[in-house]
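Heads up, the chain below is alone and in the form predicted alone; it's given as structure tokens.
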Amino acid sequence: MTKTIAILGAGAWGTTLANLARANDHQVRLWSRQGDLSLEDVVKNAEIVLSAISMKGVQDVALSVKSCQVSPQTIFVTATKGLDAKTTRTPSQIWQTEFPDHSVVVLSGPNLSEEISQGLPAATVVASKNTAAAQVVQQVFSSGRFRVYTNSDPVGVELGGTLKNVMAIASGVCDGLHLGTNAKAALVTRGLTEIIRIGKVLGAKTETFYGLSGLGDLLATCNSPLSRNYQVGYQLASGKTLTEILASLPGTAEGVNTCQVLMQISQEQNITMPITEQVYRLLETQVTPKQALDELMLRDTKPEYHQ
């Protein structure tokens, strides 16, 4: 059945998702701050409201939508990957707080928007505590070129897409320093271990991180120059400053903000995050890329897994 869908955020990802839904004959209204349509007109009578805005705008936009006329049956979908700097909350937690009686679905996966917009095959995950809501969103976006899976662990799916951005910065540094395939494989593998460690403390299921929204997204983002977070790391290793990199970067590298929030969580929850810590120190110009590498390589020896 044809759905009326409001997509908030007309950047690369929001536009790509809008085109996927339109290709399935759904009615799509696309909103941006610079657009001609008002937020109220876009969300009015929408059966699905999908947020693809940058993390820093989620709270304000959620509050603005709250003041609009929204149907009690409206499903909210969040496709933002990040953590709120003030509250450390995820995007879905923000939307659920403002709309406690609505279903909230998380959409995340190895989804480089440029490839999807070219019609290249990809897969993603939609996760919600409400299985029926996730299945509705699955049907809206599924196609022969875009395979959509459902999942019942929205926290894990969301954290997988968020935490891998920090690892992508580290991966970009690894490639920028030409450290080789062995180093890259070790970094990504230990990065996944770190993501799982953080995720478990924050309430996610371990198995989720071995799926598309965890390992899948990690592999895509850590290996593609199309990733903005990867580009941050690669260009840092090439000698550019963070200010220079962010000024020339199209869109937002959410990993920069996420890294800062994770360090706050690390201190509050006493979680060991060696890779995240070195990325943070690098972003804060406390160490050079080479010094960050040395810190990781010279850590105390230990078992790979705690039994």
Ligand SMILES: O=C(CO)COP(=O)(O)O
Second form
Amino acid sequence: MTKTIAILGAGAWGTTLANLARANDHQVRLWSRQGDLSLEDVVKNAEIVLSAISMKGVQDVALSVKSCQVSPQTIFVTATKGLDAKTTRTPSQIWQTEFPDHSVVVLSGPNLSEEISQGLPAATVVASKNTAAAQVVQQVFSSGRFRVYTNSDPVGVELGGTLKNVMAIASGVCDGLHLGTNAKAALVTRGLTEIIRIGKVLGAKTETFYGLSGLGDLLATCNSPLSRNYQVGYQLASGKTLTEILASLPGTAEGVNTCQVLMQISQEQNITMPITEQVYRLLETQVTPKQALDELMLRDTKPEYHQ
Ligand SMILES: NC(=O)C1=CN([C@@H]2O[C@H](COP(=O)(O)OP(=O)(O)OC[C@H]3O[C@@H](n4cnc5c(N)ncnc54)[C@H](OP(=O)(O)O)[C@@H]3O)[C@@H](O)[C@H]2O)C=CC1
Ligand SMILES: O=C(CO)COP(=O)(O)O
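Next block: the form predicted in complex with this ligand, after the form predicted alone:
Whole complex next, starting from this chain.
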């Protein structure tokens, strides 16, 4: 059945998702600050409102949507991968707080938008406490080129996509320093352990991190030069400053902000996050890439805990 869908954010991901929905014959209205349509007109009568806004804009946009006319049945979908700098909330927690009576669905997976725009096959996850709402969103986007799975752990799915961005920066550094395949495997594996450690504290289920939205997205983003987060790390390793890198980066690298929020959480909750800490110190120019590597390699010896 044809759905009326409002997509907020006409960046790389919002545009790609709009095209996937249009290819399935849905009526899509795309909103961005630059566009001609008003937010009110875009969300009016929409059965689904999907946000692909960068993290820094989510809270303000959610408040603006709240002042628009939204149908009581509207399903909210969030495709943003980040954490709010002020409140440390996830995007789905922000949408759910502003719209407590609506279903909120998280869409996240190994989804480099550039590949999907080229028609290459990909899979993703739609997660919600409301299974029926997740199934509606599954039907909207599923196609022979985009395989969509449902999941009942929205926070876990969302955190997988968010936390891996910090590991993608670290992986870019690893490749930029030409540290080899063994080092990369060690980094990504210990990165997953770190993601699970913090994810559990933030309310996610461990098994979710072994799925598409966790391990899947970690593998995609840590191994692709198409990832903006990977590019940040790679270019830091080549000696560029963060300011120079961000000035020429096409689009948003959420891992930079996420890393700061994670450091705040790790200090408040006393969670050990060695890779995140070194990425943070690197972004703050407190260490060089080589010093960050040495810090990680020379930590106290210990057994291989997985969580
Ligand atoms: N690109 C990808 O491959 C994927 C991206 N994501 C996630 O999707 C989100 C968006 O990424 P992407 O589309 O690539 O990023 P882009 O930088 O291409 O686009 C960001 C979008 O967010 C909007 N935006 C930013 N700040 C604000 C604000 N304060 N108020 C309103 N709108 C704002 C921009 O609007 P404007 O044009 O007006 O500046 C733009 O439409 C990120 O969280 C990213 O992690 C998830 C999966 C895949
Ligand atoms: O989330 C992504 C792939 O799943 C996109 O990664 P980047 O934001 O690093 O480009």
